[in-house]
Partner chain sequence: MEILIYGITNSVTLALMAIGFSLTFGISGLANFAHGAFYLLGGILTWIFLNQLGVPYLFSALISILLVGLLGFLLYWGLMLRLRGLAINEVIATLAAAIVIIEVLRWLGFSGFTYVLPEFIKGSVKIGNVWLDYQRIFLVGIGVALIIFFYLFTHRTKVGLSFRAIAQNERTAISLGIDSDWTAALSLAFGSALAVVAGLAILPLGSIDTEVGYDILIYALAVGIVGGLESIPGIVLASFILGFCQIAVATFFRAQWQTVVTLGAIVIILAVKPSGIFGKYKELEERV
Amino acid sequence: MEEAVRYRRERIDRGIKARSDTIYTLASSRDMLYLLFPRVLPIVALFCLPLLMGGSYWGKVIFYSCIFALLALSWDFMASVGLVSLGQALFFGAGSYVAGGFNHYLKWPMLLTIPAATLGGALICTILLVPVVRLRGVYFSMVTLILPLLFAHLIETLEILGGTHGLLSLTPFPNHWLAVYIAVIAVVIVLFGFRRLINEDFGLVLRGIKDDDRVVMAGGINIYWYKAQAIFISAAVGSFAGALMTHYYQFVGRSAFALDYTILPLAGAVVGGPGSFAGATLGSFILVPLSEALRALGGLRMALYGIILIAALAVLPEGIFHYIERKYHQFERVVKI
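Form predicted on its own: give me this chain's structure on its own.
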């Protein structure tokens, strides 16, 4: 009897990808377009979306998507050094309360409160997390999860920073467009800044710590100093997002430490594809509008949202961005084994 013929899928790089990997791509406008298209098109779309949506409800959703994209990028950057955080709400809440406190009590203008909240919130979060940076895996994650809940209960119990009522009547943005485009520009800067940073010597050390921190320590490098720097950078991005949202809402309260600001960015990064930063951004711009679109379903909303999220992870465990990137650079064919 003849043996049954078996087949397998084979992935092969496209010819244009092989040519575009060298400096000779400058000699071909087609090769240059191949490299620029996936970089320029998302940026153009990101800047055009607010204009298409206007000041409507969906225009505000674009702003919320940018805020959660910043938090997802913040999470992805910490994950690049092996620190799996469940406390992006800590970064967001710290930035929110620093900006709101300076504006409410000291009457600082928005031009000062946002930079102060970015740096001040990052410093506060770094001081809180540096003592536990030696913890590994789930133990570090548990601490980051507990801290925002702890601060929310302290504010409520001690009646500080407005207590359960929060801080009201904060300085608003002059108009919706300024807020949206500050958020959009921030997303683009952080996205490409992180992608550039992770490919520099600093980023090489971070990735080395994630892969095998003992080997990096054996090379005479203080891995805890690098982890502290990664936490500060990540917290600065999250605090900036919190400060923006505070002035957009003109209010800050205990809800700034809500788990939504941890779970949704984490889900966005995982669905989009962790490790690329572009995946975290893409995932946030998919999940946030999806979450808002399902809001009309009431209690059924979270069930459907959960089903969609599980299905996306089951079908594309690598993440949506990595799948699109692979299809763009490679093609598949079936060959005999």
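Now that you have shown the form predicted on its own, what about the form predicted in complex with the partner chain?
No partner chains or extra molecules come along with it, only the chain itself.
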């Protein structure tokens, strides 16, 4: 009888001692490189890509990718406090309309409208959402889903803020480069900022609220106040993205509250891997160009996002980023049993 030789895959951490949370012992420049490479690569890539693409159609796609990456980051930040939002469009739309409104009616320059939209939009969203954070479970998702859809209806039926036509001929960016690089820099800052923040003590408290809010309360911390702060931060990022887009399009309409701005960032974050921020960014930079390439599908694009989302949840729930991360930090070998 043939002897059955069985094999098994074994995962081994790469031999470097620098991966513990608190102990840093860097052995060599090679180890330094090992750690720095994954951090520097995305920055370099983000800064070079627009140069390579120029002002072409794909240059615009880079801009859109950044906008959606910002929204995905803002989703991921709320998710890390345990708030599952289904309404990034609320943040996006609030920022868009505040920027558009100030620019259109008061003729504020872009330098003022964008900060005003970031703060104003965030404030509006926070005030709307704060009452809901007291409830557990899916209530938050439901409210965030319904609010932007209602706002879109409201603007349409009441003919306020430009109604169905929207606010037209807003101040454009002086040139394409400025817009793209503001977006790129914003993504880099938010990405690394969030990654940093979530590991600070403040971030630890936020993650604690997600894991077990009772313990956090027993620790003397007003969880509602911290959730409100998280919503504000997250909404500020989303509103900023909305304001950028408004000036890029030189237009804001009720489509700013459309489901697209909810579902695509959500898909980006889920596909890329929630909880790491890098995943959300990566996911957006994969999905947005992909959906542009599939423009021919027309109306089916939304359905496609839905399918991608379901597939990602069912097949690779950890997300692409965590998968890559694991491959990078561990190698596999086949051993005989």
